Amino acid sequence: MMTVYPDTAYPDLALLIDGEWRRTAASLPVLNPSDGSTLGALPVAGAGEIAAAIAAAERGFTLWRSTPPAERARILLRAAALLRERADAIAHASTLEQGKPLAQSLPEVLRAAGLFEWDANEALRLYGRVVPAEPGMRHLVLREPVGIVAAFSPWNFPVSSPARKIAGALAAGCAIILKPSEETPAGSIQMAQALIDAGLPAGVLNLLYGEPARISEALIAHPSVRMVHFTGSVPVGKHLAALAGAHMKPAVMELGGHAPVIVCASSDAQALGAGAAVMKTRNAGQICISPTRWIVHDSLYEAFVAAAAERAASLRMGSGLDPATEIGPLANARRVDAVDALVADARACGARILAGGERPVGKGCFYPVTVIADIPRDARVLHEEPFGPLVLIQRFSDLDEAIAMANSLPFGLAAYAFTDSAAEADRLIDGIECGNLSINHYVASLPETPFGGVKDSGYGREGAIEGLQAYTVVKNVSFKAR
């Protein structure tokens, strides 16, 4: 049993194996990106812990797959209620380890609870079908849980990303071994405790932390693991997809993006320009679906650029625990270095830096919202996912040109567009290559809608019925009466 902490404390860190919290001799420090302080010591799983987690999941799956869907739903709904009750404590821990303001961490926890609720209820409607047949014959199409799932979640959404994987797998009747990010472990631990308190049997959910390559290679290769579910970078995703393919394991890959935003001539340049700067405060731009490349009509371009720069310059950086903070730190020093290098390259290529663009003096992994306009096509920032608070602005004169610019990269996760023309909207819907297109707003994902990418942004879907079905296999049964 984990210790219950007040809302202002950081939780104990441990592995979860077969319903027990375990610690090991080896550990990794978890750091606060606002000031570099150490929050806790995270136990590291070795070969013994990995083997124990797999054995526990084997036992857990045998029990859980035969648990009635209504009982599985009851446990998930109870866990969702506990997440809501404990939301302040979970959000506080998330802000400490990831950096985002509390005003963003708290909705993430509530969103995770909503994911649990949606999957719990949809589990009661995970239907098969009866295929018409001749007299005396029955053809049944059944959906069965795929088995043990090896899942990997990133550091940028340490509560909602694990929730997507845990909720979908459990609702479908699978057991799951989850390896969350070692940099942001608390959310998964707190979520697992909520599930334990809700009555989840031992072994159905297991948490491992440690050396990512060691854990992923061991899990994917093991014959008892039947599915791989990964959210993260394109290079790592391609590596894990190759491992899954080598062992004939189905996989869902939710990978990186470089989301375009087409701003048509009928749009409000002032409002959307200012809004572009504000959008990059969300998780400091560290979101795979973050709007990044604003492709703005010539007639609006200068007004849009000016509004974005003015709003960006006014944004307040600081600790996520400060209610006045609008943008918190980046998650780690690596991200600061990567973002700063992209800005330096854009500047060297001749782009205009209209706001931000310099590391602030002092401790912490901070970087301001940076507005970059007139960007040459060969600048790295137009080809590499920035994953940071960069507003990149390009211009277009013809909608076909804008669509071609939006589709010019190998990414295809999210895209956005703003127009008051139904005809333009229709062309955008048909023309943009992506898994998620939002027109006249910036919401790309809901529990009830499928989420995922095309091209290098991955394959398979999370969320909605498509996401739940991903955790199942189809069995066709033909029965002839005698």
The other form holds:
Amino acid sequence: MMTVYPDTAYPDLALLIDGEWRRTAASLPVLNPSDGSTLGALPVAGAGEIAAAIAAAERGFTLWRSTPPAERARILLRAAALLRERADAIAHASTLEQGKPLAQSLPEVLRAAGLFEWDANEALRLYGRVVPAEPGMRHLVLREPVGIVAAFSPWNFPVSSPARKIAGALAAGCAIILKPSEETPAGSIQMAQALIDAGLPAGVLNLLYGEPARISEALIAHPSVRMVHFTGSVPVGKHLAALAGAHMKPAVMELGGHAPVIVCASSDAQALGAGAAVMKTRNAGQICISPTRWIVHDSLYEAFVAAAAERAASLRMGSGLDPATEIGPLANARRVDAVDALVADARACGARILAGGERPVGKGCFYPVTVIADIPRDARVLHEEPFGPLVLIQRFSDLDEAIAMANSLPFGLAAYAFTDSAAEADRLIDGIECGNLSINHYVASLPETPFGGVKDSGYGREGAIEGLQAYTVVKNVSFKAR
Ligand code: NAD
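Form predicted together with ligand NAD, following the form predicted alone:
Complete assembly follows, chain above in first position.
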């Protein structure tokens, strides 16, 4: 019997295959990034478990695609209600394994429930169309579920990222085999339990953990798997997109970013500077849409830099379970090394480090919010995604120059801008190369709006009708009466 949701216990870890929770002889440890302690042992799928998951998904898909959409929606809505009921316990497990403060984990669980609700309701409106035809002829454009989806979710949003993939696939009538991150497995297990408790038939959702390359190669090559859905880094995304292409499978790739924030002269330097430091406490900057390069008008630059540095220095770092904590640990030791190396390079290039910039001594994967200004253009941090709590500040004098700076990288996921001028907003809307532009606020993604990137940040969209339609294929039927 699994223990997946009561109180504050970290859940039992298992694979889910054909509606059964399975353990294997081999396992991986799951670590708490705030103190390095071991939270649990994660079973590892071998060839047998991968084959069993595919066979289960084949049966699950046959059943699920012929389940009435209204019944599919009812199950998803029941699961969403269970996620809301169990939100405290799920958030607690998420904070233990991922590090973000509880005040961030809880809204993530509620967001996941919201994604289930939106997809469940929208599934009832996955309309096709009837094309006008000559008498006696009917042209019907039908949307069918694409089939079995192989999905891969990362460690930065262990609840909402799997939720996007599961909710979209199931709402569209697909079966899904999900490989969440091995470093943060609990959220997917707790979500799968909610779906089982809500009545999801066996085989429709399967969870595999193990060696990522082994699982992705086996799934993507299998003829029964018809679609690939990945959120993660650009290099892994390009590798999986190439595999998907080799096997002629459609793919949605939600990859990295290096989001610019253009701060025009009409802005409040004090509020936005302090706000920049606070924005980097969100998941300690480990978000693909995290605002990262503040490109600030000359007239505000020094005030903005001073406000960011002052607020960053006051932020309280600690365990995500402590209600006073404003920034938790990074998710793993790899990130601390990567962020620290970028800071060291910027320092060596001559950038000004105004707050943070030193790896703290002691246990845990901590790194403070670090404010860096006057950054030479060739510093690595201006080109590589920091995926950590770095506030990078550059200056501009002319809006075209700022737009060119924003567009200068191969990434194009989120971008932000602050201006009181409608004319400037108009130029920004036309000029910025990205998938999600937010003007005068920092919200880049809602269940009802499409989310995804351009350039190296990927292709395809999650969320909204675009995200749901991605799990479908179009069949045109021409029917002649005789
Ligand atoms: P990584 O490139 O090793 O792994 C990224 C993710 O891909 C992990 O979840 C991993 O389990 C998975 N993965 C790796 N190889 C795979 C394979 N062959 N098949 C299937 N899945 C595979 O990097 P990392 O150290 O875990 O993360 C660091 C970088 O990842 C960050 O710098 C950031 O750019 C990126 N990232 C992006 C997002 C996002 O939301 N777009 C989320 C997490 C990480």
